[in-house]
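One chain is shown next in structure tokens, namely the form predicted alone.
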Amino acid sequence: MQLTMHNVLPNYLQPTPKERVSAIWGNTVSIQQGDLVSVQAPSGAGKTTFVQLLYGLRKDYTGTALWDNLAPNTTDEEALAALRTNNVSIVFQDLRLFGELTAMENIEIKRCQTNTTSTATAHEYLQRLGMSHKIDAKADTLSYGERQRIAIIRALMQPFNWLLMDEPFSHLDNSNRQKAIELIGEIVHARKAGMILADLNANNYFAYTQTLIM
């Protein structure tokens, strides 16, 4: 499954300036699935817009975005919705957990809209981001490294041949952001899958095949 971009601008930014060149924005994109791509934005630049008008969120932007020939801004919500289940995960810069729900029922409602993966599994990716022990803690109970790691999980719990994540790291310690990199490492590379990491600053998370400045 392949990503091309052409001359994609979002409606509120105005063109990029010559001393501010964007790889992303009004420029041509190409990403081939099994590519690891880390997307490096200052404040301001539409690192969340980026991730979320490839995920089908935001349509307000001119050119055209393409997940093989499905475009996300102009296909049906059927379309859209199998494009999310089936081929595209995500990890939300804001998460989206719901808050009155438990980490475990989080990780469930995504985990049985396809059933591809066991309870055994999601207990397994737990233990190992040192989460097992708040299973039935309410989301809205717990710390932001502690949601960013429920999130995650979440993501994982899908079948996916892209992974878009946006900051998934931010608030993790360093014991606790290696591990997600190795669990997030081992899942991309079994599935052969492609990733987009969103950051502020450069990163050396993933062995990247290309770094995208927007």
Ligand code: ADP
Given for the second form:
Amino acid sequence: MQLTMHNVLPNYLQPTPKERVSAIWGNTVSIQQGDLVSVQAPSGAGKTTFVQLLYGLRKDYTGTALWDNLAPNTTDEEALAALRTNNVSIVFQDLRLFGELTAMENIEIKRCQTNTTSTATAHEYLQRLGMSHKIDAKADTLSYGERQRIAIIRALMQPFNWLLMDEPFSHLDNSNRQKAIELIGEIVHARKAGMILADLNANNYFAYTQTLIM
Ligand code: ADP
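With the form predicted alone done, generate the form predicted together with the named molecule in the same format.
Time for the whole complex; same chain goes first.
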């Protein structure tokens, strides 16, 4: 599954000089499955907008974005749901956990949607990210960094060709970030998936094949 973009520009950005120097806005982007892409931009440049439009959550833009032949802004809800269930997984910047549910319940809801991973695998990932002792804690009671790790595990519970991540490690210390990087890297590699990681700064979290400065 390939991502191509041509002349994409969020409506709220038009017309600003910023777009002329962006590798994404108003530009042509071509990303192959298996690519590991770093998207870098300061706060307010549109990282979240970019990730959300790829996921079909924002349609307020001009230009063309395509997952193979599927345009997330014009396709029907059914095709969009199938894309999100089978092809594109995401770690939202704001995580989007169910606060009243426990960490494990949050993971199980996602896992049971496709049943392509086991509860034992969920426990293994929890253990690897140092979250086993928090499985019965309500998401609302977890620290942001703990919730970030639950959101990452949720994203890994479903099938995907692409993993989108919006500042996924912002509240993790070096040690926990490294554990998350190793787990994500293994799974993305095993699935021959592509990854788009948006972050504020240049980073070497993964062996990126492309860097796009927004
Ligand atoms: P980032 O993730 O890089 O911080 P965002 O994608 O969240 O950036 O937003 C980019 C900028 O555009 C922000 O300043 C935001 O307030 C603004 N913005 C986002 N959506 C709209 C909108 N619909 N109308 C006006 N401004 C918007």
